[in-house]
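A single chain, nothing else alongside it, follows as structure tokens in the form predicted alone.
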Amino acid sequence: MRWALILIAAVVALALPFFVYPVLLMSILCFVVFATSFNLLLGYVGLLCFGQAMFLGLSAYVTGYVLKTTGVSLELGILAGALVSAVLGAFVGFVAVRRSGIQFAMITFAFAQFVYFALLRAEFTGGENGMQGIPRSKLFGVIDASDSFSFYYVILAITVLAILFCYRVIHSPFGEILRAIRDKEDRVESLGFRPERFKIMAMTISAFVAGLAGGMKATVFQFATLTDVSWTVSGEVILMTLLGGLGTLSGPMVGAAIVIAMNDELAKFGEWALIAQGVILILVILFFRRGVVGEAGALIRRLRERKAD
């Protein structure tokens, strides 16, 4: 069943450009990737970063800078903002780990401040205006993505990539750690490990597939801007996770692709679309607060229970 699940969920990822505007789709992927990190750190090892988008944004400005300046191939601009925010990732957590709860998710938001009006100074970004006319290069310096329908596979294909990298560290004996640190940080310590350690290198794998997410997104619309830094991008993706499910690898996909995609059919509405967003934040809560895949997958099991009766 999940074999056949897959190969229909890749048939439709194939066949969706031909149906549906392939840049919205794109969008979707990005905050899949993004909504992914965030929850390996918040649903794998309980810490709430509050300045997600610090690392999104921040990759997005190097991508565009790195692409704009020297003429490497798009993969080489977008593993650079990859790998910068993961340094980035590495310093929070070295300095915030050692708090946990909601001090752990003030001082990433402190971060997040700081880079946001770090970058809103620095000459290269552009200040308000942002960073405008971020090229697409060709991909290995041989495949043409300028045109969107053919860079919609390209995006596609990274964000299954990071899709398996952030399985791969789930279900391997550091994946069982950070799982450990969550449930019981007392026992994991008294067992020889040092949880910061571990809680500094989910932080910095965190980083690191969020500025993936923040390098595809500038390449996908071309430009950066302050917004993908803001403290309202960091809350979109709580939204996200606790809609999806928390603690599922599937989750954030599906809350991602159902808040981008209603955000897109509710901007004619402006600021509707933030209320429409909190009154579905709070249903969640009261009524769903496994989310959309967690509730679905305890019905089902409830179901096969009462036929195993």
The other form holds:
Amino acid sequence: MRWALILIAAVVALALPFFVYPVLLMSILCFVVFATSFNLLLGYVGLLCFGQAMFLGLSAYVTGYVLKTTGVSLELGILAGALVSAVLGAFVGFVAVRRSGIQFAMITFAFAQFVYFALLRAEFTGGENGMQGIPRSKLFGVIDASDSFSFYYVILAITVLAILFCYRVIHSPFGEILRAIRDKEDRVESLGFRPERFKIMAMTISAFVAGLAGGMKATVFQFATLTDVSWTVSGEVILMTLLGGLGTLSGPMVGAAIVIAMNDELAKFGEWALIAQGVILILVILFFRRGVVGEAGALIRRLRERKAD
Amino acid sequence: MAENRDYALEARGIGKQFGAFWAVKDVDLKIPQGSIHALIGPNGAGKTTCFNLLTKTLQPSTGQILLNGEDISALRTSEVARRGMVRSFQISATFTDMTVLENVRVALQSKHGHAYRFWSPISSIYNLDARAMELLADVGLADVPHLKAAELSYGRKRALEIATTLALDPKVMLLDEPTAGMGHEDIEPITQLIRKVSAGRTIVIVEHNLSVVSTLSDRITVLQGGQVLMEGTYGEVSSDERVIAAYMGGVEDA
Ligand SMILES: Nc1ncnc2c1ncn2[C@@H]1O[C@H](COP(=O)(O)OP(=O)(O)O)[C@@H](O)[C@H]1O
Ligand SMILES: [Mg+2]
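Could I see the form predicted in complex with the partner chain next, after the form predicted alone?
Up next: the whole complex, starting with the chain shown before.
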């Protein structure tokens, strides 16, 4: 059942650019990775980072800057961005991780605002205008995949690697301790662990993955802007995660796809898109607590049980 | 100061102040190696706070704590646990959405130093499962390793907590009201279990059920209003006028 689903997803992912505008698909994939990074913290450690966009946006700028100025290959540019974000994640984690709940959210929010203004002021970012003309450099220095159709497959490959990496982290000895911390941090500490160290590591990993998304986004759109660092993006990723369903790997991925596709559809209505988002969030919170994927899973279980009776 | 290893655990004048209020004040404890020591007293007497101080969950305002003669007053909770003193909680503290086996395995990971390996598959710690099963068998949970902890009955949750604590092979175990909220049918097995795991260990137990206290404990310290009212054997304590007045009289609301 599970493998069949994965197989279908693979076929669909490979075939989609023949039917749908590749840039929209790539945009979805960027946010699939980004939402997964956020879910790693909220879904698996119970940390609500209300500043996740700082890791996305910072990496977008760093990736863009590296690719524009050094001529390194594509994957190294994206990796550079992700690593810088990981360092920021470790630092924010170090400061914020001793707090929990709303205080943690506030501290991460404050950091994100600070990063926003730092990037606004910095020379290399192009300030209000953003950073233009980021090249889709050759992959491994040899493979030219710069047209959108081929580039989709590059982005798809990075997405798959990023998701596999997250899967590994969640289903690792480390991931098991994270789940325990999410449930009862005091108890974990009383068993001889240092929960704050696990949380700092989780922040670092999450920031790294968000950074991958940022680098992907910078090369897909070939520009980086302050929007990527803004609190609206930090908020949007919360919406995606809750909409899709917390604490399952696939939930936030589905949520990201729905929100991006919906934004694309609603774009012609301008500001109304935001209102629609708000309404949807409220509806989800009220009626679909487990998110789309969670509710679908529950429905399937119910149907099976009925069949079994 | 001379180290004294006759005592597994020693508290010298420990106290904890919350604002102007002393929840625990000037408490001395001397707990000999291998004994079972009960801490009793009315609700709010400061028993849980004492445990929090001993395991450094709270930083003492005053006093000194010695584990096997070594001063642990400056250590953090996780270090105290690694030195061999592990506590259970008054409120049930299982990892509810994990399986019974995983609960114990988390604790086993503490001793095996693989816990930071985010790049290893979970199968890399399956070698801990055998030990986890042994521990589960010890507490009578070998039949349900793959059940979610949330689905266990209350009594079995407490047994799981004991298995989890035992996974660290602690020299000193602090049990905070292990039978609280249990029906009669569960109390007897838990008492037997505590007796069984006390072999080769020192146990400090906070307990309201006096029959459990009398069966298990070598000595008893009675707390009242954060201070030690008296210390002695069950016979001495239960016949003491002050204890009867302070505690035994109010036992119904315990
Ligand atoms: N964190 C805290 N802040 C303020 N007061 C506390 C705190 N923890 C415990 N107390 C107070 O200390 C006293 C002792 O509590 P506790 O140690 O839980 O008692 P016991 O376990 O003996 O029932 C109580 O009056 C309680 O209200
Ligand atoms: Mg108590």
